[in-house]
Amino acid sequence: MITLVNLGNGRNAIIRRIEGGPGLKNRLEVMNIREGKKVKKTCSGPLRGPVVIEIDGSKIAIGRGMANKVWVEEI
């Protein structure tokens, strides 16, 4: 398993684990980022910018700190 930050651009994966407290998990869940969901990483911002993912047809930008806590399995 790897984190969203380490997933290659244009690659698909399934979210397997989210590390963090209840606040982080709730915040990600509001954005529909939860375990078992299929996600596609579209790009990463330059110079440690945000990570842009596509989930259920919506594009979402999340910070690298959050993306480092989302563990995925590439498919």
The other form holds:
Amino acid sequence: MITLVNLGNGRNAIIRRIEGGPGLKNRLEVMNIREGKKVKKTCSGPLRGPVVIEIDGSKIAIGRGMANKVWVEEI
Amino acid sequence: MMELGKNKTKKILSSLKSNEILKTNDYNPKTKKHQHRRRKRFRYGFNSFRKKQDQDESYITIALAGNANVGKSVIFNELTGSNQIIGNWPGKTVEIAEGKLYFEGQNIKIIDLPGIYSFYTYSMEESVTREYIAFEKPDLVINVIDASVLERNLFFTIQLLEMKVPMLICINQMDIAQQKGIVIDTNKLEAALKVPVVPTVAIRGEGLHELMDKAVDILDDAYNYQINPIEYGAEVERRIKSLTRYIESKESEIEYPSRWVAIKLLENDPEIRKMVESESREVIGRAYQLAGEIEKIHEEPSFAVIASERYAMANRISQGAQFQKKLKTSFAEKLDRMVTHRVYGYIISALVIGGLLLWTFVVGDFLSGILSDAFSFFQPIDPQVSGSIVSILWNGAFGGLVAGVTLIIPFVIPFYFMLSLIENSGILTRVAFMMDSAMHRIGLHGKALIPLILGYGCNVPAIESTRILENRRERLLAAFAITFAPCSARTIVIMGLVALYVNIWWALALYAIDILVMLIAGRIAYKVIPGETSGLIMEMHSFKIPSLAVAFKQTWKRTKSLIYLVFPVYIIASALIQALYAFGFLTPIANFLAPITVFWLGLPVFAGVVLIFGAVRKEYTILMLVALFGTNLAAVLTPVQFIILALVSMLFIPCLSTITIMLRDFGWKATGTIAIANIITAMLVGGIVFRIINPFF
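Starting from the form predicted on its own above, please write out the structure of the form predicted in complex with the partner chain.
Every chain and every other molecule in the complex is listed next, the one we just looked at coming first.
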């Protein structure tokens, strides 16, 4: 398993595990970022910038720190 | 117990009501103007105006609820003619806005609830919304859904169904869904949710008539309306039902529906638990036991089990009702790749911000010129410091008015206009994305860039908009940085003093210094205030072509509130300054400040007074100079003095209205600290720059 940060651009993956407390989990969950969801990494920002993923056709930017806590399995 | 809950809501709601942002668009059908506007803005309803006279004043209340940025505010505005600020970034509606509409013989009150994603109590918006629905009991809730992200929106819909309010679903932004290749079968959705569904494109007004028709139908009981919450999986559902029955048997007086309370207790919602606890400890005990059982079966916390079941429902319903067509890489997609590119992205971001500012200067300068010419045609605005007190005051007040009209209006209007075009196009979120890592250096994330850019227009709305940030620490850091943002008033000072009397390059250099100071001060503040920066989570909505009508409306709304705030202060203070000067009150103050102004900053003695009045409104720095010496300022100040005066007045304290808004949002201590930090920064930077540039002239 790798984190969203390490996932290659344009690659699809399934979210397997989200580290962190209920606060972080909830912030991600309400944006539909949760375990079992299929995501596609669109791009990552330069200079340790945020990561952009696509879930169900909507694009969401996630700060790099958080993206590092989302573990995915590439498909 | 119920009383307690009720009081709390009342408190929240009344504090919201006392806020000036809550506005009621009281339109009177007897006036022609409103009739005309109503007909234009909303195609139906003209015939019904006549009937209005013999209607009583009872209202039906319809609340708009849904996720952030699904178009609730657009619908609200279309229906009520009110001017909620609309933008293509999430989280603007923090207060509850209220407006009125007359439709087919009914007086309808429309409530625009804050955009939320769920009914947990993590944020104030979520508590406000759920308490509003439970305690104020609107006659109907219209759940506004973004058609292009159906599943995520349904997660909220399912929770709303659990609250058992009469409900109607509005699937908005059908056009964007279509662009994304999503086809939605509203009949299937209706069947799955057992709630009427109306598709709309609110920004173009499409479907809103049908929406209101359906709403009125439901209220007339034409549907014999019954809300049925969706059932969970067998293990969870059995326990919910069991707890619901148990709660009902206790005959408690909680305002929320029993099933909803049962679910919230199983989710271990702290607020609901507290509410129930004071009434019946047995219910809590029973809930605890049932939640334990769920946890045992699924080997996961009960709240997580319930959440994932809800997601599963949302997923099932959305999959059943929508169909995704394959799409070619669209133009918007290519554009997106371009603006988030590691090289072009920065260039485009810089162009967007730079272009916005350049546009403001060019158009502002042009408009300002026309307006001053127009005014000088009426009456010369040379200051008058002798003669009768009345004529001095009149001259001062008129001068203040002219300054307001010719200095603020021409710059603020083009700025806000272009800003709302940029906001609505969706490019601002891309700029925020590109700037995220840079913003982290001052303890903020990319989203904070939006308030900062707003600060270039005026600090007051900018500080207000820091509410989109996650916590108080971040809001404070952003507000502090904003107090250094070169707002249009400061731009006027820079342009009016430096560009005009020295040259444009020094004016631009001051701008650069200002941004540098902002970053350094922000960095220091970040190190001083303890805490961790929360990360960025921001939806990047697809690009859309901004609507000119929306931009005009927004510009007018923002400008209007600025005028109401600023003009009275302007006119009164200007008259006062002139009078004070004419009667010789200013000289002692100037002499008292001489050690700082003359020795440290190298300015003439009168600069002290000029700066003090500049704290009321920054443009007073110029206004005051003109009031004292007329327009030939080159005779009284050297180029270096022009530069230093502009620099210090730009940095040294936020203006009176900014201080007012900070007091309201952050309290005395924080505001005082920020103001003192501003003064120290200004003195340090001013003195140092003076010593550096003095030899060059």
